[in-house]
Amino acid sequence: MNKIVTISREFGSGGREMGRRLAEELSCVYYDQEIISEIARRTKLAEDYVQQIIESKPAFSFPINIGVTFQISSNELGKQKAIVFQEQCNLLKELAEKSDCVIVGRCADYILSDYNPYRIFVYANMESKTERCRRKGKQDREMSEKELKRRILEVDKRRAEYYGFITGQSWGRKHNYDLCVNTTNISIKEVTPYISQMLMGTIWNNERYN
């Protein structure tokens, strides 16, 4: 079985950077925005629209059972959302079966539960998240402190709702993860090698993947 690391993260916590650096340290494939692009290609929907669906709680209400075909009303929007969610599940499983990899977001920790992924949750306090957002993006640098905090809270709220809908679990709850990393006032570049060493020494080479 391939070795899978999933990264769930609060907005602005540096989880995406950590995932990319971990993949480099572990010499495996990194998946993030590529997932959205591939879903858009397969469904023939715009990437922005696919991103919007994946980052919001679905308008329809029925349990999603991985591997089970969706049955919903004739509402076109509902159909498109169901197609995107089903394609996301199919794609994540294909990636997990293809090679060792690090996957950021997309409820991969839950969808790939049969593949026994090592599940990481990355979080930070609000001050650290706003500072990191301002360093990374022009749009965030132009926002007032109040506007940026509101944006962070809104994104995290959508992620929590989406995760809860898909999994029936609480996003960010420590019991759902193997490792929770507080990136408040620390360098992602400096801390990632230690996490990589831990994975290679205690996870990569044990019975978890035998």
Second form
There are 2 protein chains.
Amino acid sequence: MNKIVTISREFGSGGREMGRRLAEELSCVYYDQEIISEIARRTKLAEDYVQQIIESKPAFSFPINIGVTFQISSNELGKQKAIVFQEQCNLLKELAEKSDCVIVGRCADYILSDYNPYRIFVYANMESKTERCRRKGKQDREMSEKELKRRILEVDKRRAEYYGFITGQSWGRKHNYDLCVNTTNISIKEVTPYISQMLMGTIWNNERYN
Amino acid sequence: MNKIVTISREFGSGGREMGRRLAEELSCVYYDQEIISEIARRTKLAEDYVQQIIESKPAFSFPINIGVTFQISSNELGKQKAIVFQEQCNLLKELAEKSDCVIVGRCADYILSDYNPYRIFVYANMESKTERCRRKGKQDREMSEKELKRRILEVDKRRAEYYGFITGQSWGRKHNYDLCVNTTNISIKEVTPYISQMLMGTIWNNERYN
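Form predicted in complex with another copy of the chain structure, per the form predicted on its own context:
Now the full complex is given, and it begins with the chain already shown.
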């Protein structure tokens, strides 16, 4: 069985960076935005729209773009959510079958549970998250502290809602993960090689993957 | 400033073993039951009684043993809880001033927050916890599965109550910890050296302790 690491993360906690660095350290494939692009290709839906569905924005705010922009009914939306979710499951399983990999987000910890992934949750305090957002993104740098905090809370609220909708479980509940890493005041670059060594020296050598 | 690691743990998760091994790896002092013994000595209360206060059993079940056994009023109990807590704070701070150390339980993560401890929470699923309890303790081996599960839940419920009473916060809430380790299906002996290396290579080398 291939070795799978899934990363779930609070917005601004540096989970994506940890995933990318972990894949480098473990010499395996890293999947993140590619998953959205591939689902969009397969479902013939616009990438932004797939992203919005996965981030579970409320129905009334959905414009769908396949050449033209129009409002869709909640019935149609439900159908499209189901289609996107089905493709998401198929794709994640294909990727898990293909090779060792690190997957960020997309409920992969839950969808791939049969593959016994090592499930990491990355989080941080609000101050650390706003600081990291400002460092990484131009859009975030231009927001006021209050706006940025609201944005962080909103993104995580949507992630929690989508995760809850798909899995029936609480997003971020530590019992659903193997390791929860608080990135407040730590350097992702510095800490990731140690997590990688821990994985290689323990989990990836035991009967889980034999 | 001395380097402090605090370990909070679910009953049966192997947190105590991790604490002991971590102290060995880090070549520093390990405190656990010694804290109860020293509080008992200082307050002239029986060790079992101090343990019960710290585990926060309901008032009416408290026999106090200082030569004789008698029931105490809830007022008296409140007073003794306060005395024990005061000694607990004094002692933990003395230990933190003395040398680098690993401290298991005793709300040390909260009480020593000024010392910027590295706070670990250790947890596992119920099956793993009952299995570990049976392996470690004669008393637990003799219990039925149902009794053992009830015991695990009760101990953790008391820990959560005491922690909440002292700190006003939720015991086990991941944002109160730097690292949360799920010990389900992993060997504490195997994983601890990696956590120790991570601490030595990152946290203990950064400005937190300079």
